[in-house]
Amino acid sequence: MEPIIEVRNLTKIFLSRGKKITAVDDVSFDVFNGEIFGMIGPNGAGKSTIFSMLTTLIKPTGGSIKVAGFDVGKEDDRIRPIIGIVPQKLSLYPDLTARENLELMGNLYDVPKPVMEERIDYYLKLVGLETHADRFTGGFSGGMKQRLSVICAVIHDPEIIFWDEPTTGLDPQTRQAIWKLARKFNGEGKTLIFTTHYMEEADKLSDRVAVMNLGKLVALDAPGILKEKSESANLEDVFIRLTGEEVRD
């Protein structure tokens, strides 16, 4: 498999009071092409840095990021196009409706108007918000928000796609339709990578699960593997063995 990100020495370093804060230290991997990639870590192990790394938003201190053979912090303008952002907190407009959250995205990446109608009512439908597409989402449910974050972040049809802790604070029918919907997003070739602090999201959606603590990358490999080396039943022991922390609930 060809790697669609690479990712070498990364190193983020931010200034705080005066001092130095290492948050990435020395980081590199690879994503495949087509592969679901999780990412796994305590609170301020880096994973977000990172993310905001890999999606532009923030500089690196040191090293290299190549998305899609695009170098991060010299080519932006060619990597914004190709990837979709789902944040941990979703920015849609609550004054808004459904659609015109959904236009408002396509239009700001210049999606032709006939071809964002057909994309809009096929996402709507495929997440099953057709009915409430002309409601104003400020009165929409978490799951409801949830949904139409994730449908807003793909309406360019994007390379990769980056979720951040997609199933937070959804209850568990939700957080299986969300599983779901990653699947067949993956399934169409979309490349995904995601963090989460549920064990069991890690373990059955991931092809391959990156481990972060302190800054650093502490594994990398098929959920499988990572069990089988550690010895354990559940990946929730593998991270407790690599990190010394107790998983979040």
Given for the second form:
Amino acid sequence: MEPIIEVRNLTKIFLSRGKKITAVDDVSFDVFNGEIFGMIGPNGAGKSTIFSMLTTLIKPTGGSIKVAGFDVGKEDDRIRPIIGIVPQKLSLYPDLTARENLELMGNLYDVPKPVMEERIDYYLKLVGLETHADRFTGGFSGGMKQRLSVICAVIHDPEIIFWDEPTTGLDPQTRQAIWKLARKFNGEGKTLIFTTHYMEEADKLSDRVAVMNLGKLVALDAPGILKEKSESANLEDVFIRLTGEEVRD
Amino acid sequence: MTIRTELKHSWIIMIKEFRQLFRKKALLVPLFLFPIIMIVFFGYGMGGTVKNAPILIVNDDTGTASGPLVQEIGSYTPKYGGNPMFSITYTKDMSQSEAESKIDAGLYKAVLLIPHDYSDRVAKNESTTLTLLTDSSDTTTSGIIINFMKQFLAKAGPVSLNIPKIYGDLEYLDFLTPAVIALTIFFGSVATTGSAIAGEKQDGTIVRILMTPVSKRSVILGKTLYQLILQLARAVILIFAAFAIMGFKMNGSWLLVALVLVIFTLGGVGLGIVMSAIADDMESFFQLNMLFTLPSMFVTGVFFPLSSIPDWMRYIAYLLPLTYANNAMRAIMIKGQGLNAISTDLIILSLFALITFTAGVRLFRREA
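Switch over from the form predicted alone to the form predicted in complex with the partner chain, please.
And the full complex, kicking off with our chain again.
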């Protein structure tokens, strides 16, 4: 398969009170076109930092990232239109309606108006929010916000979707709906990269899973192969074996 | 649940709140400094007297009777002052129009013209008229000087005062309106820009916007344009209200007023961006905002003239951009002066806008 994201020797060092903290330490991997790529790791493993670098929000200290052939840090303007990001914070304007939030994002991505209107109606129906289109999102439940947040990220029809902890704090029904949505987008040919703390989610959803620990990539493979290699019954056991039992800050 | 348990929970919550407060450094400093600043500025600022007001005495008296009079004016110290009320400059042979131009240029708050026959008339016990020109665009100082002179000269024998109105019949409202417009624009542009960004940082919406292909320059520009329209609209409403309800009279160019307000709004927006970049949340932003904007309200001569505040406070006023906006607005709206008269103010306000914007753009991070 062809890689759509190429990460080589990626390093990120932060300065905190005069001390250097290596959040990401010489990490290399590829994400293939059309796959669902999960990232797991304990707190402070470096997932969010990699996520921020892949999505052009922060610049790497060392190494390189290519997204769809474009260099992160040099060609960010070419990368942003082809990626969609579902942030962990739902980040919707509470005093705008669902439709207005979608229109805002569509407009920022320069989606032509007729196409945008068509997509808004389609996606609102897809996530079951069509009857709430003209309600302020401030009054939405967590699940409704999450569903809206997802479609805000795909209104410009991106090739790659970055999804930061897609189902944290959601009820099982909404979680199922979100997984279904993820598979639907993937079925349309979109590449999905997501981080999660839920091992079941990583197991069920991912084609391949990257396990991060203390800034390093400690394993990368299909969930089944990871389980087989470490002779574990489930991904949680694999995770504990690879990252240890120590509770992280 | 027992009262004891409830009190224990309240105590835990209270300790938690204090702990959070002491970790918010950007909130902590202004929070404690603010009451001190308020006491100091209110205490001195609302004094309502005049200190060291620059006055020119044109003494054309050929005799000696005016000598003690001008000396007494020069050395007069108000009851609760400490400093002399006036800082006197003496001259002679100056026409009234020349004296008016000195006031117009802002060199003196008042000019007292003593006629050449003053001593003769006093000697003959005849009534005589002195001319007092005041900078009536500063209605408060002007009023205080006129009252003082009237009372003072009443004791000096049959002397009357001729007080020509250089800028027409002005009242406190005329003094207040231009500065209140500047103040409103300043408060509005800083607070609404800063609080909006701080709020968006807090709820994550700004990060979502910055994840799109939109550049941070576009985000800043969009917010700035919004502010320019909003603040100018507020200024129009305020001016309209002053006209319609209170009969305010405009003596200068609307175009210049707009120019001052646009430049000043840009500075306010820049300052709002800088403050929101420093503060982590809305609460910290509002405390920072008050630390800067409220002293501006009391020391920059919005409600009372700069000449009525102590020297050290005046130095602070000269560091605050609102002082220059007030100057420029009054020069245009009351005195009807042009670009030349406000050029220094415009340069300082432009520098303020340039510095705050440059800092704001640098501090406005994509990852917010």
